[in-house]
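Take a look at this single chain, the form predicted alone, given in structure tokens.
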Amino acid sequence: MSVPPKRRLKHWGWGYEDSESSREETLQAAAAIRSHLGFGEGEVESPVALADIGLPEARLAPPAGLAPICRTDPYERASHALGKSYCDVVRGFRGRFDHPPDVVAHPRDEGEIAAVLEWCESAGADAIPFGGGTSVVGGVEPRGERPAVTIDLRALDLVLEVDRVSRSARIQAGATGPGLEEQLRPHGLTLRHFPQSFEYSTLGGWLATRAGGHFATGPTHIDDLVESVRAICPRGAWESRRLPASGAGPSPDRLLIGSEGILGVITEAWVRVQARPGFRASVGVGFHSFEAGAEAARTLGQSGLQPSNCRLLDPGEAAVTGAGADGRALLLIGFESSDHPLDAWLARALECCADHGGSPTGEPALRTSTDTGSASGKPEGAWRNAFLRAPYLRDTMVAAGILSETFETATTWDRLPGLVRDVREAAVAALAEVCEAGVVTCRLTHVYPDGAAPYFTVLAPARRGAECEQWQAVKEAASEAIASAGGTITHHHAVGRDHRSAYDRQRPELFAAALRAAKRELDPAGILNPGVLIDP
């Protein structure tokens, strides 16, 4: 019996080469896009082919011990060399590898990567550690100043333990988040750890850049589902003791979570799993202003309703997305539960939102485990289906010369009907400068006690060739706004490169030379993904 061939994901965009669109489809759905956001000319390209794009030849090679787990082929290095930001796509699309990595590694176990890592400290070779290769922030990109080997973590793909008592599994960093709740599933236990790159980015990611997931209260970050993490350094194993909490100093795991691969490459963690819900309760709130939609959204944050789906939408984002065309700000609320039925929850929440002038845009929609039916016809299911749809749209949208892109912060209650009015006009400001039209829309991704996160969507005409330069001049004027205004330069992005200099304004000085002494100590050699964080 023939074994079927492995799927391979697209070398230059989002999801799988089988899956992508023919050249009929990238032009009906082009066309539908650009009717719906009233702009986007000119011819819809084509990605250029991987046979007829010319990478710079490979620096260095494998020793024979490593060669078989070692590849060099232009699909290898190409699909290794960029993240999937908009410029990553563009630059993609366009054939444009300017530093693809000389070499990708494809360790099985703990041993082939201390290998891998003393090969590339003896070669004077960067070492990137590559999860899904989903980063927005140009983390996984190498520098091309000197060689470089992507190790790719995804053959470390298993649920090694379940702890059922404590509710806690141990798990390998290369694990998908399909993958890994395939594996949980048998046990009736989920992660609960749902980001938008969630098909394709892997828990190792998720530690390596303090990822967020798209629950909007209570364990959504990374952060606080982790026990333990346990990585390979270049000077030795790294692992810190499993507990359910401790007040022993600073923690080990703190220091690696959100370390963007400069300290050692995690191989796995043991993180806290969850009973699968078998209660949910949504509806849609409309509110005649984002400000209005605001405070309810600050109401539900501090009443300790704990919603998992506490999302406002202003108006732009939910007719852009179909969630709402009636004008108003649209706040979708959700809640789930593995105990008790939720009637009570989404009836205290609509009270709040009734305080705040909110009115719902339809029926509750209550559901059980049992249930076959979804919220797929309600605006929390249109607005679910155009989230999950965006990847896959903005390489469309590439071929049909509109620039996609998206940017977050955070801040606290007080600072945030300020810093979203002048992030905003600033966007809009550079915009009209560099594109002549488009437009910016914001939803509250995040909602807090003490503040939310601010999640904003650009959408203008791209000018062939230059978009990446269009965007660089949004994306600065955006950046500068929220710093003026008190907020992060990300929420849940991660640094990379990209932000490297707002994060160097936004860190304390004297962490930042802690975090270089702890980088000296663990990689002296600076071999791990430099320029993320601090400089080599």
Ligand SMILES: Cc1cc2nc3c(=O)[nH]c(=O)nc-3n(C[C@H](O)[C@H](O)[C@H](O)COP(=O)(O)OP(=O)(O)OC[C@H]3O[C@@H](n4cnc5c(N)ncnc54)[C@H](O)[C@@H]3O)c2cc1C
Given for the second form:
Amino acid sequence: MSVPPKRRLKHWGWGYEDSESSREETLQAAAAIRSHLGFGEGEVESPVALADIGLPEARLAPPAGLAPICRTDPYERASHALGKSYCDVVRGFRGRFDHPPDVVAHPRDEGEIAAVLEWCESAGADAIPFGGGTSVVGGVEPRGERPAVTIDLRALDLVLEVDRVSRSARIQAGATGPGLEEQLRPHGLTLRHFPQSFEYSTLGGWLATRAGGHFATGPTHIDDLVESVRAICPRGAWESRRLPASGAGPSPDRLLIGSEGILGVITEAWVRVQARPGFRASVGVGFHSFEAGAEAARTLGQSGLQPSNCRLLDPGEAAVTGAGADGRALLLIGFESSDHPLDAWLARALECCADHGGSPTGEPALRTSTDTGSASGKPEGAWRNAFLRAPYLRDTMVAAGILSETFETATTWDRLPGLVRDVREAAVAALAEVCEAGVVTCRLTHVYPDGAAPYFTVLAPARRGAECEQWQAVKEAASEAIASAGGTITHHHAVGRDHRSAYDRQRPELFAAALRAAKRELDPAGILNPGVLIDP
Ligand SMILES: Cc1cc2nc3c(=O)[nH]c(=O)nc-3n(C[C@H](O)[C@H](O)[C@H](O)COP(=O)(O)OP(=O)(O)OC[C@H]3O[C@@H](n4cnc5c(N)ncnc54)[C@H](O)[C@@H]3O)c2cc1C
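Having displayed the form predicted alone, please output the structure of the form predicted together with the named molecule.
Okay, now the whole complex, with that chain kicking things off.
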């Protein structure tokens, strides 16, 4: 059993307490962001300190047998009260924790998870599985109606077994991205699943939300990497068989993947791992328009080349991230392999881009594990740095009065141009109405043979105290446009509570009835994460 990490995460926002920016650093960063964007005014605010937060009284106390693994102090309750959407960060920053869990449990094994679920059932409490708490859709926030026990899985953080022959590993659900990669490294292996929230999110959270990693093509969803899953449900253990593939009826692990904590607590999974890549190649390619870049991305997606990175930035996104400032759309292309040099793949990709009017913005970066050449100083390196910094910068933007949020979807290629146009127009119009200014940028984060995933970033002047209402108005307009244009309400951010109404419209009604029936069977008292995916 591993010891919980000594470093504490902030009770709001992104990152660890000990790496929080000083007031001076925040002021400097806020000034730089404001001058770059041209908006964001007034005083730079400071977050409400933990000691100054008034939490509602806890309505529940753990039974003596569970007391050693349960905590009820303000840090534990506040830091498990919200996810990490923009609105969550704003509320945490202002000390607004309206519905914190009454108790936070830290089980160390499946027996303790079963005991916590049993206690929740008898006490009439909601039970909320919690991985890294990076949900951006209200997936970990208690409803407030009934007492709530949050079940933090991060004490289950081990790689338990590695099967080198089959290239798979059995990993506990609470392992974070860095934690599991560190344990796979001595075996020369990697899971190669890199969501932007990688640093803090967990394998269990990825499975529960069907997370998308940041490899742009090929097996990029966690779904693709799963051999089997094990969960503890209120009515017992559920474990699918470990197989490379199976035609034996509907798959038992597919029902758990994406179940968002409503059917059971995922405790571990066998996942497909692979050799660490030793060869890498990357290049940035400029296009006169986003549409031309999208055509090139489609060609690459359908070519069988399977680039690991194939990310199209519109000119605004390229400028904001410092990846390119020449007014062109920028396609970032990358390949990696543990087996072979990639020059031929890159050369063919450049030919495909040239067919659509694309030209490289500089020399390609070709690297091997022994050659330390890097993509830094190149557009792909600049974009990667901005991508990794973004969640930290968002905390500063909240202090500086800047609304900063993202939303994403996916659609087939035939509908893509119309969807991007309509959604952008809807978001810009809503911004003009509720924020009086702002920018909407777009990138394609994932490219498939039959479609792509457009990802939108919204930056605008925020009205202090009304940020969540402002964002809600923009989000509603964008969601309506996405639904009308034939996109999904979420490509990889999950459903939670925030996407419920759009998800309800998207899924077949008979499927909803079947899901409700499955929940009744596994969780008859309806304690697990009520309100997520289906009605309580
Ligand atoms: C800055 C930022 C960047 C992000 N980037 C990405 C991205 O690139 N790709 C992506 O897919 N998502 C992304 N997300 C969203 C989020 O990180 C993912 O949904 C992630 O999979 C959540 O993992 P977690 O461990 O933090 O889960 P949590 O947030 O703790 O939980 C998410 C949901 O899963 C349930 N859950 C968690 N653990 C378990 C378990 N063991 N058993 C059963 N249910 C469980 C919870 O009840 C909740 O409903 C991002 C979020 C942020 C804030």
